[in-house]
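The data below hold one chain only, encoded as structure tokens and taken in the form predicted alone.
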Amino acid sequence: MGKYLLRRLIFLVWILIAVSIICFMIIHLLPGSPSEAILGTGWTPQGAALLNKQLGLDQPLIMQYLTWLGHVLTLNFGQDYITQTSIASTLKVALPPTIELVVLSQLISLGLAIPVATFAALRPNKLFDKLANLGSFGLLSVPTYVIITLLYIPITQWLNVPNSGTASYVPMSQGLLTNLESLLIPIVALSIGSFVVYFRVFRADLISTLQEEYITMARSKGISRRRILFRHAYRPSSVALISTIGVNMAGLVTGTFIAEQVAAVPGIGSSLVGAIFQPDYQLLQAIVLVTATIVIVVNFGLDLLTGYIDPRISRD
């Protein structure tokens, strides 16, 4: 596991490396100079000149990349030219919501289609198992943004939810209900989009695995189906699962964008949106490197609780 462990860690520094990379250059490949890309229509000789000093255009750009790299470990984004504040307070600003989502829309997710699953796994092709599977089938060809729209009026008007309609954020800071009952749209639509393919992905591996020789030794031995679930067919079951966590991780942060925008929630998708038609390359420059960033911490988390689940990976 150490050795697994070692090879993970200098796996994970060198995509970080390239990461990096990708997006300090982000800039530097717009067409003109990166002073015009980031002054634009307020771009002069003499502001241009100052910039080049200040951020160090003026170097090598292998210089450029170690003083940007620099900055960047110590949480330094530099400053917005455009709305003149800083852009790691924009980050510190944008980044609770988005995380609240993604957070919380996987721990419901996963809640319901654990349970969800395993009532189908144990009772394959019957009606409840069938009636799963339809819907599970028609829900994840429906985009988020679909969901959010179909979800105001049962939410907003048959529940009469408080504080759920659009642009009704209320950061955690005004009380944790109130917030929730701000979010509670976007992250019902999240959930619906990850539970459906993590019953999918779990139900077929919980049917294979309760199919092993393994397991039907344990029956004969008159172990409890409770303890059998638990001790003897969740594990491997979940392998797929942790993995197909990982796989989802970029596409949720697409969705949660695009939840963010449709639900009107300042969080890093607005951001991010709000970057691109400024245009603000130093912002956009900076959310790519953080959102990548995480995609790819999680990832490797994910990495290692799959070795240690299944220590043959780790072994291999």
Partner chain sequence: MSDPQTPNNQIPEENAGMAARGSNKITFLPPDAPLLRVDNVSTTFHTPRGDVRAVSNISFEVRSNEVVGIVGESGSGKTVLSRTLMGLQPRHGVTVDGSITFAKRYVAERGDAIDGQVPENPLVGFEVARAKESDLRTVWGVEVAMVFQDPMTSLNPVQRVGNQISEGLRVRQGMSKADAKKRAIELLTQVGIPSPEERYRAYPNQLSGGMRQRVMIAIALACNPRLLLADEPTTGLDVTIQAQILNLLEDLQRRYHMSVLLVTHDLGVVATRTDRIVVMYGGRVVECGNTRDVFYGHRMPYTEALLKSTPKISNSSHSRLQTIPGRPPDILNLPPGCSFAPRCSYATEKCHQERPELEATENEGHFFACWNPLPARKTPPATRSDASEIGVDSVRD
Given for the second form:
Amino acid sequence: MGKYLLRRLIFLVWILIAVSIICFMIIHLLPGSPSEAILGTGWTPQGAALLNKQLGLDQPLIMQYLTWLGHVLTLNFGQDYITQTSIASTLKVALPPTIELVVLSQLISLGLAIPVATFAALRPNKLFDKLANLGSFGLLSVPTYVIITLLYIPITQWLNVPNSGTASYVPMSQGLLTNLESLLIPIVALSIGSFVVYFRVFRADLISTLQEEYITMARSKGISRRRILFRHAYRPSSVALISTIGVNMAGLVTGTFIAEQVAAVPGIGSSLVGAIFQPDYQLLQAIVLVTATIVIVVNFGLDLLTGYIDPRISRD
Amino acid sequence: MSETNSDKKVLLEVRDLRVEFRKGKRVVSAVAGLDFDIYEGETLGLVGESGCGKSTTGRALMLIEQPTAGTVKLGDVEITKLKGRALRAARRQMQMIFQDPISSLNPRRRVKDIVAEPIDCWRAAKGEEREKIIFDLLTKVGIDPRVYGNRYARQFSGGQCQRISIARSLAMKPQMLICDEMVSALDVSIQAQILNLLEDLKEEYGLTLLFIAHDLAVVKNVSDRVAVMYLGKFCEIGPSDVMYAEPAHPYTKFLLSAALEADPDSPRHDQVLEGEPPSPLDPPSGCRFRTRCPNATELCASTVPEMQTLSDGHQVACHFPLVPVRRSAAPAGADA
Amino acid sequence: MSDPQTPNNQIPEENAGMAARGSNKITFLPPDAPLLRVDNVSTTFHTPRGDVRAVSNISFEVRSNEVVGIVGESGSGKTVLSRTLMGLQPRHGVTVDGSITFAKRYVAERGDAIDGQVPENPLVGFEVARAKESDLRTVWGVEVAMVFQDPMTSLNPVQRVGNQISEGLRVRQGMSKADAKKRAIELLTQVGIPSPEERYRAYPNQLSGGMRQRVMIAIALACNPRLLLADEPTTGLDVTIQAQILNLLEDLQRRYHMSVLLVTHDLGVVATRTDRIVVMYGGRVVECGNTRDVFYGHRMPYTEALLKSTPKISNSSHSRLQTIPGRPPDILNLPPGCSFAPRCSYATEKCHQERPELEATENEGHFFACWNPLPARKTPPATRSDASEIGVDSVRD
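Mind pulling up the form predicted together with its partner chain next to the form predicted alone we just looked at?
What follows is the whole complex; the chain from before opens it.
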């Protein structure tokens, strides 16, 4: 396990360096000079000269990268020349609602997918399994924004949660309940999207695990069905689920962007869209770097979890 | 190999055959220097336990596995020197039959086409002539071509698939067959059918056989001579009747005593070989069997035993053979 | 009975003396007392293409301390039978007819059993065939345990072998974690695994095939079962490892007064290690009896053909094997008469039309099912001598 950890850790560092280089190059690869990219429509020769000096754009590229990396590592993303605010503070506002959305939707979807999949897998091709399968297949083909639209009436009117869907996000500092109410629609929508995928993956794996000979062997020891399920079947069945969560993480970035847009949540997704249309390349660079790093670090954690769950992966 | 056999014609001459695999930074020598001859028309059995390198040996002879060192000569052709088309042409003379009959045949091809594959590949025959060859081959292996010729391989049982494999291997009239565990996946009653079929065809086609298997009884029933392999090296090689009656290497004796006879009165050996073979990554010094050998001494740890001749064609690589060495019959350096 | 955490509830009525191995209480039935009675058992699979009877009308008995071999080729139904006897067949789509009875656990001080403390009828119906899974669980592991064929697929790949052994001890016998670990290491030692403390923490893929099978045996033995069902326990192992495992099983059987049901395709495995054998063909018993009677006095042509088609080490090289034409029967499509008739050289019209029932011979407990049996022969007395030790008679020069 130690060796495996070290190998994954080295890999993680390399990936992060690669991502930082790509992010750094965003500004340099754009047409025109970096100062044009950064200042956009506000470009003047004087402003450009000042900017070049301030940002050290007159220095060699490698020096620029190292300086930039040094700043980024201390969470100093610099001053946004378009909005005249610190980028770090923009991120500080935009990150919490997005993280909340992702974490809650993942917890809810997993919390539902595992028991539903278990129930279905215990009696494959019986009524419950068939219904769950059919339902998940149907939901799989409905895009998130359609789900959100479809959720408006049931949630705001039938369930009587008026704060939800009023296009006014309430931060957590103003009370958890109102905060959750204001996020209810995007959370439910994102949960449904993830649930469908997790249910299908885990059900399929659990069915094949339950047919393994070692499950019969565990039965022959005379231990309870529950114990067989939890101790013997869940662990080997969860490897594919975990890697699916990892893949899903990357997809969630775009998923939240749609959800945030439709439900008017001022999260990272909204900021990203704003930065693209502005265009505000400094903000864009920072957002790409931060989200990519989060996705990579989460996947690293999931890799370690897989290695822990299946010793065949971590001990080859 | 042995002068007393010089009257027989050597078909396959193997000298210092070595196959090594890299595993990380370490080297596994799966085959660690084999010298042997196979005479024309004989069957050489090759026995050993899993991981001893017997299958790798078979594959190395076909150059499916590239030998790290050594030479393999088939007749006058040194096939280890050949490349490309010349190598493929030489391989026509040697065919291999594998253990798993079902997965070694393409399930979506017709039996006729499977058998005809080598013929088509070499454009050896066309039209009616091709049909006739296939018809004869299938008939010979006991598969009625009129009934089964157009069926797909997946429709056949293990025994039938093995018959089809045999037919295919004979299509180019090879001189030699290498059979790798070809009956070990079959039921006893089917195994007997295939073994008898192999004997008949060997006679008819004048084949020379290398029969690789882990089952000592099966090997005895088909082989003229048997070689026993342990951790990439030969322990003993000799005429099967002589060697089975009087094994000279302790490992051979252990193997024979562990083999189960279908006879309640067969002797039971309560002393079985203890432990398991050491890792080929880190073979013992000197004699490779010494870590499990009850007779091992310091000599066995320090010196690799040379092959020495006991009697006609019976050779053993052991410092303390269980059968006395006939000095007179064993001129120095009898083996190559 | 339904709570697996309290071991005393596992065995109804006789819970007072229930004790783990190692205490002064030991469980065994008097010699010859029947332990397992299989009576007219058939297993039918309900498939979309119709019912398939994989095992038909099997009857036999396993007495305590007895080793019984079940021999058959592929399609003979031997594996289905062993699963049926365990009650391990899936609950849906399978019907088991007939009755499978286990003797209840008989507990006594060592030696007491012989002194008349034998229950009048120890076979008070634990009916496997009709038991619920929750009831079967009280028998599994503790009364009857199974050694599976392929230890690679039948050990959980993501659990340490130690946990897989101690699980039964903790759940079934209520042992503490530490006690269970101690006992598991003891078991690993008993099945001949070197450095058991280290192996306790190993995962199955870190062990060799032989070691894995030893672990399987340790798991089966953990709760001191009285009947061990070993389904092809040595298939796929090397000859020397096979000998080690068979010797180990025999040794444990003697030490713990177990009964063993040894299911195999290999006549060599059963020849010297069983008291009785049951030969199966096409899902039916075609011959059964004392091992020597079946080997030397078999009446059923299939038994003869099987024996003669098995290559022997004592055969000279290039000796021709007697073969059985055709191939093992397709269980989906059995002939109306004797299943072996299509391959039998003695078959007559009657064999193809009418199925022969088991018929007694003059040897006790020896039955065969054949219309044209081989002539009766007298079984020669045992002549087996255990061979000399290797190394002692080695020549040093």
